[in-house]
Amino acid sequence: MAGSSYDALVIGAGHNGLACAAILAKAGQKTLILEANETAGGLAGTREFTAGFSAPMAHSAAALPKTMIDELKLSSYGLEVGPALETVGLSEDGQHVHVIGDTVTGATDADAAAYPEYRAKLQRYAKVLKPIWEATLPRIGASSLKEALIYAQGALKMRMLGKEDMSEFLRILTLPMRDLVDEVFEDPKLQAVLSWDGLIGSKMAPRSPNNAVLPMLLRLGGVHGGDHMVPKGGMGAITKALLAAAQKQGVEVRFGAPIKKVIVEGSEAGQKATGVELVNGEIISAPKVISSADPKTTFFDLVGAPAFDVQFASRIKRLRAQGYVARFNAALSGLPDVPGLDGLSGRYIIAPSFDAIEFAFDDAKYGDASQHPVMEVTFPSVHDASLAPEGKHVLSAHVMYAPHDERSDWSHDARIRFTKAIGDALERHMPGIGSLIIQAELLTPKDIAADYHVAGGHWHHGEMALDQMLMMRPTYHAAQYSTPLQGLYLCGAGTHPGGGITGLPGRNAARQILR
């Protein structure tokens, strides 16, 4: 069934796909976004999990840079940056640790005194990396002057740190989170809290090498310098603003339009992507097909391995992209009264120590969901009343560790056991929460893979480890947003700089495509 043609097709209306399409359209490209689901946002969107109750898939935004807000004029489309959120390490005895800005309370005096200098140091290093995150990194061996200048700019910023700071920057880049944090702080709850943002979403624990510091520094590049925030009106405001910005530039968006395959045509000049075929048989043509799906889904499911040489296909197959984070959403009849807390507008970490995280990870390494999970909990309805009926609320938790390839393939019994373990942990730290739960939903990585069309159910479309980042993300010959197949590009979290609510993969991809 013949269809229309465009200058560019973007697969997926997640936040990176929306950012990419908006920039392409602004440059005069006739652009269409095709989204399999009925709403925008993808893993940054909002999900109705039971009648009348919804939860954002992403609790908060730490890494959203001012660059994205300004470049797409998102403020003019209703995006208003919210204040920094307090992060709280919960304790069963009510003696919680609180972190916001340069301030730590509830830990030792020595830890509180050391924190401002620690945070300032990491923010200096994050500023060094800012131009790296916002550029297309040349492939290894590139020799043009323009490409060399990108690395030269980063090297100059490192030199400007001074000899001592530069040496320290290079030293910490490959440290496990435990080593980085344990050198400075002694309170177990604070140690766990400060390691959390380097670990969440990945197959890593505090002792894991290869490496959690680099993704943590990416998250420090956000509007509040590492503190998380929720925009005014809730996390859905980010997707709404990006969608409005794209449509204002003339982008056409079609929901409920799953793709059967990317069309590949060949000639004596080689193969190229020329459009897509939808599941309903419609053909849509475009000389540029840009996928915000993860690399494995793009190359194997949408295109097909035969379109690529054996070595490239093998590298994609070997990408580490198994999710280890589950989502737990609960509809509440009201907010719990948590001893030691005044209100519930922050984010709450249930991970009392490094060892608690490490032991939770140990179960998952061998194919079992953690018997004693650690988690990040928020109450999104405090920021966005539309998520729940009047007087009621929503609890949402990111729960580690839950392997996509769980030993029983996530049997009914395994789900029941893991849900109970989550409930027990919540009850210990938020007494009475169980009596407030009306309905709950557990989304394992396997569920995330199915519902959001992402291989392995991995948040970041692939591990954010040193060998899968920077000019190697997702792998060479596909790390500069172009691919070995002419006309096919990537713009999702599986590309540089990686996952998180930044929009930078989409923005960087569009700028590269337009060169």
Partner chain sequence: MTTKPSMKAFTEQVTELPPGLSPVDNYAGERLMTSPFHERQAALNLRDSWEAWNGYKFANHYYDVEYEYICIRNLCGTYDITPMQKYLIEGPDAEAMLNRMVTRDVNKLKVGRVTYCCWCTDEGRMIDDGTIFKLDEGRYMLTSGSPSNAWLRMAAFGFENVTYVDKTDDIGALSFQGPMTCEVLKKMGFEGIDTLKPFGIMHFPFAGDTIMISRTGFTGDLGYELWITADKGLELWDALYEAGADYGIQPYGEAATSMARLEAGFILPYVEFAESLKTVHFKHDQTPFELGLGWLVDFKKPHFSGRAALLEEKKRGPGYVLTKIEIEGNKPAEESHLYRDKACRKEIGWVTSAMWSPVVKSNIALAMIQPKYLSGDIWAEISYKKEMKPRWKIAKCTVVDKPFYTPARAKATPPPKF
The other form holds:
Amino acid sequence: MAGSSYDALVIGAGHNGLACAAILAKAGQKTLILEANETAGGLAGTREFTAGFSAPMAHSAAALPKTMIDELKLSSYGLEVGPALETVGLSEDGQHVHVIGDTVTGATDADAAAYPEYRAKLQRYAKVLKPIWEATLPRIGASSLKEALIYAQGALKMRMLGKEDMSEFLRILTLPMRDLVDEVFEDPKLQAVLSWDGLIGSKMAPRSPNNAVLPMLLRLGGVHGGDHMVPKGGMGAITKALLAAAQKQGVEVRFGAPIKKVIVEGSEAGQKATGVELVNGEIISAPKVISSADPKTTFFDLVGAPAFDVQFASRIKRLRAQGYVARFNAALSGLPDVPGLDGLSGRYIIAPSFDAIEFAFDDAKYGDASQHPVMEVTFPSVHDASLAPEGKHVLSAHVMYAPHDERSDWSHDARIRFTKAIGDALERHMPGIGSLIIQAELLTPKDIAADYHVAGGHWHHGEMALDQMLMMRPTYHAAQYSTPLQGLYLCGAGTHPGGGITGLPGRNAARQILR
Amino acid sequence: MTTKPSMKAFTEQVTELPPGLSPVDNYAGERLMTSPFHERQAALNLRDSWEAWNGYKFANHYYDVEYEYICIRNLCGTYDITPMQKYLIEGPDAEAMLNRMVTRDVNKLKVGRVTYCCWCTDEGRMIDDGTIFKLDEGRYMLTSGSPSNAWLRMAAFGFENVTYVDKTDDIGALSFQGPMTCEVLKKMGFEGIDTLKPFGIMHFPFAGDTIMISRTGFTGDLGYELWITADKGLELWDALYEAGADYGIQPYGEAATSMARLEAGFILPYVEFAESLKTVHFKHDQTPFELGLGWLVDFKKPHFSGRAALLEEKKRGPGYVLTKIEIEGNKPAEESHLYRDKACRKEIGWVTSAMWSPVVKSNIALAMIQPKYLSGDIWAEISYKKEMKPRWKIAKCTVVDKPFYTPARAKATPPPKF
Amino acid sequence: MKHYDAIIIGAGHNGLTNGAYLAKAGLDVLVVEKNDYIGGAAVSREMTDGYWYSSCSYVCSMMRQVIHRDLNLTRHGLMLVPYLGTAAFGKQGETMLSYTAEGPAYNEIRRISQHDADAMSRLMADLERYSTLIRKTLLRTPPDPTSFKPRDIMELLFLAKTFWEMGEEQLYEYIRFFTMSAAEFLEDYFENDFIKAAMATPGIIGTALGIYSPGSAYILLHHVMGDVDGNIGAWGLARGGMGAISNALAGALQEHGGEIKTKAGVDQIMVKDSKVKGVVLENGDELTSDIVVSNLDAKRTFTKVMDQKDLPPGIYEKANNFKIRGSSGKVNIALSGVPKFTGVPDNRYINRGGQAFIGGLETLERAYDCWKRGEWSSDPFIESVIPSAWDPTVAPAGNHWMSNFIQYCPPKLADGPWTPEKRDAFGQTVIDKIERHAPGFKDLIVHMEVRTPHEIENEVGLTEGNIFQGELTIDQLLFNRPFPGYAQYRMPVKNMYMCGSSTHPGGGVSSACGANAAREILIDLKKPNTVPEDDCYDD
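For comparison with the form predicted alone, kindly provide the form predicted together with the partner chain.
Full complex below, order starting with the chain above.
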């Protein structure tokens, strides 16, 4: 079926692809989404890892902004924002640290007293950045005054913080999580918990400067101001609502339609992307091809590096996008009884201190999986009973650090070793959980790369580091959602503002394309 | 014999030797590499005038710059271009890779032909210029003035079926230039060499090996470049000098080359252009359009590295253009500033290289000039010395369209006997 | 007792520079120093007969030449000698030698990797571009980005213009460079691990960051932006040791009537009615002055020699949070001859300069891991120089003194405080590593002095022995140094200033901090500004 009956093709039905398509379609663009897998969601989707048990790839959402929910009227498509989840720093002795809203319990009084102010401060900064996240950031050399306005607005908002606050903002922006948190708090578990959201998904440890605070502030821009939540009915509800919203706007979605390549046509007028060829050989044309795949996959696998200038391709090649987080899903015969915890609806962090995270990272940076991994655990089936057979449950964990390019290339032994280390940590903090596990699945970054078509298996499609953020995400000359290849656009997490279930890259891309 | 630096650990080179044996050269690392022709050239370099080029030792001049220059125009001479970087690029994707890298359309190049080309950064600033030899389908030799391994690696990224090998140390290369060159080569028995057209390539058996001869050069005169396996270098040299003895064959160095190339209007790195990747300051490098090399940029190609930026540059028009000028008087206008008015109030450009041309009896120069002032008066402020005393003068300049010296023999096939 | 216009605490190079400029402007200046010798960390001391150790800082490339000229330092005995020829050692005993001439230098890298030899020129151009840019800011007072004062806005515009002149693409590249790790930055250029490691080592010197920690690329620049006579990246030795710099500065100070008082440790800065009044010495003497300038690091200034109640709220906490981490050690060795390094030819040019005992990138990173755990690495990074190969004044003829700088060395050990035994064990680790590359080295040792952060802090007064007086991370650079709002050398108490490396532009024997502080003081006193804002480089 050749022919150009579409205005736009969107590659990938992850949350960004869906958001992008929905907005394009709303503006009258005839849009087709092509998804390789059989379901929508991508890395925000749900996977059945063993018969009858499913787990969401992202088990909670912090960053989903109200803007997205409102603009796409996601509530009318069934999305109901869940309550804020408490984040719990687990302790082997049952003296856990609980963080929710402005409240910290289980740490010292001084820590508890300091937390509201600390949180308020970060939220003020998050607010300054909100318009930045929600706009296309023009090139620094933006030729039009209107484009450059966003920077002026940003500067103005920053100045409006007041002298003291603005200086502090400029100072903390590049702090490592350890320094940021250590200046205020003293309890090691609380310190680890509070640094967690700056580090998760990154190739970074508490001592790494420059790159943690900005992503954390992005996450603070979510509906609960940084607290995580699971929508009613589970994480799947976000994808469901986005898909429904897109389809309602007339977006066509084809599942099981993996793409072989983006078609590039060259002439004396230059070259441009004119459509895609599916793996099955089918060719679909459209004047706009919008990829929610990560930049490396898009530029190298779908188009091919030779279509780009030498230095541009080289910059994409050296984009740091190596996943360091593994997913661990377990089917449970029942919920564990964790001393000191009342119910298991929260987010549980197993990382007793900065050093525990730091040292786990040290193993990984040389290419070994952490001997003592640190992790974030949830029980998705508590929020969405459909994920497991009745009476049974699902445990989901983001485990750090698991290098993509493991020295042993994730041999069978290495996987067993790592799984055992995860099991040990879980057992120590949730005694008895070992006997509840019926079946478990370990997804290393390498597996994530293969199953979700993400180069390097990086959650965020590229390290959320200062040199790869803002008007440099993924790199200059491709940071305004358009690419050097005419007709090809990006709308995935590899673009501004980056990873996390925000839908903002997709939204911003659609708005920019429509402009 | 090349003395390529050993890949062995340095430890082995400096191990103490038993007494009685010659001591280890503790300065080996300080010494430049030498070309396959070095032994003969060193004997002829009466002035011990050496320079460094890409880690090689090569001659500035051998005897007398003017004499060597006149040999190029009058007799024939050899110039050792071994240090020039030579890369063998092979594979089904070789053409596509070169096409991505250079601004010219390599598709048009036929087997057995050579083309001059340049390559640019994404911003369209010139990295280097060089020549591409199409040796066979899917088999090319690229030459460049500066080492290009790092850039080639970047440019080859994304192509599965292409390899590039640095052959610089393996191939001895001599540029053989001057009106008598064809005669000498004929005398050496390279039959049919007189039928070789400019930018053509021929292969001949030589010393149990094959010699490649291309009708190329950097002098604007009749001339050839000879390419041979490094260990056959001395044999080639001896054969060439034996055949050339009656034709006044003479080695010449960098200084004479620089004169000849200026008359031909050719550019030199770090004289006319700064290699973009080594440039510190913004826009202190150049685009091909600024260097008058717009004809090398083929926008009919759908893509090559720097295309988008160069298209904009073309639309916008370059800020300066490399221009050939003749200047009144006989004082070379080296490092002169150029003005629109004799009072030197409005600066419009500068001279990149200048000399008194002995063959055309003219004071010639290459200069970067703002294009909008090309049609008006151009004045050069020339500093010179008269027996140590500094002097300066304001001289009128005239723009010249054609290369200063273009002997018909350079293009004639077969070339005339003299 | 005599009343001074200004008292400067600490006779390190910045304190002396500050004092010299103030004295030159006609102020009655006193520099007080706790030790019985001047120089702080820019010092030469005869620790054993005939051997003069530059016991702390040991090479010099950042000294601003305009200050050198302004203060007549040559006349006061200072001569900077550029040195050449360094050898880097890899973990398999491989070497990389640095030759001064372009051809041999190229061939040397080519011996290891053809690709990297080709890429080197691009790195050098990029580093020079970044250096040229940063250099312009060294002698300028950082603007306050929150301020609307014309001077701050003009200064911000100056910075913006300076950066803008790089061109847009380079600006992006610069931002990348500024925020990346040294190792990852060099990935863009090189393929060979040893070359990467050798080029990356300046990125960790003196800092509590690893070679893979984001931000270390800037530290790399901080070390290579220095120059000797405009040759960016060149290093020099002060004839007579680093103390010659301090002595020359002291000479300049005294020439203009300034005074120096040694063995005069400050116990407390006197504050009355939110104004400084002078200092109380450790012996109880009170010295009064209109102005007090602290050349101590920010943490020491506000937490040791000031009373918390004299400070506005928040400052004490800021000082406490100021990141000043001990990460380096120093081993000074007197030698009876020149060591013979395996793989280094007996070349009179090469064998005279510095040695870098590196290993590979992983060696460097693992050494950092040890530091994080409160240990020292058994395979540390050592940067050595044998100044006596150049300087006849620092060791008896035919003998030598070797300066060895070690990264990393923890300020506190996991198993308790530093003891003389542990210090010696640390020193042993260092000479063991050198011995591996120079068999017979240990036999040449005449005398050895080991300095861990503990010793450096005790003697020089640098908190934790941090050589930069505070980490050079973005949160503590430019207008954030030492703390936001106090980057213009004026401190929260009236008439009090800071002039040490805790202020912009940070560590290194540049004298820029001291000069910049003098400028601000003179501006406040409404005196003609005699401190240059630009070094004498033609554009």
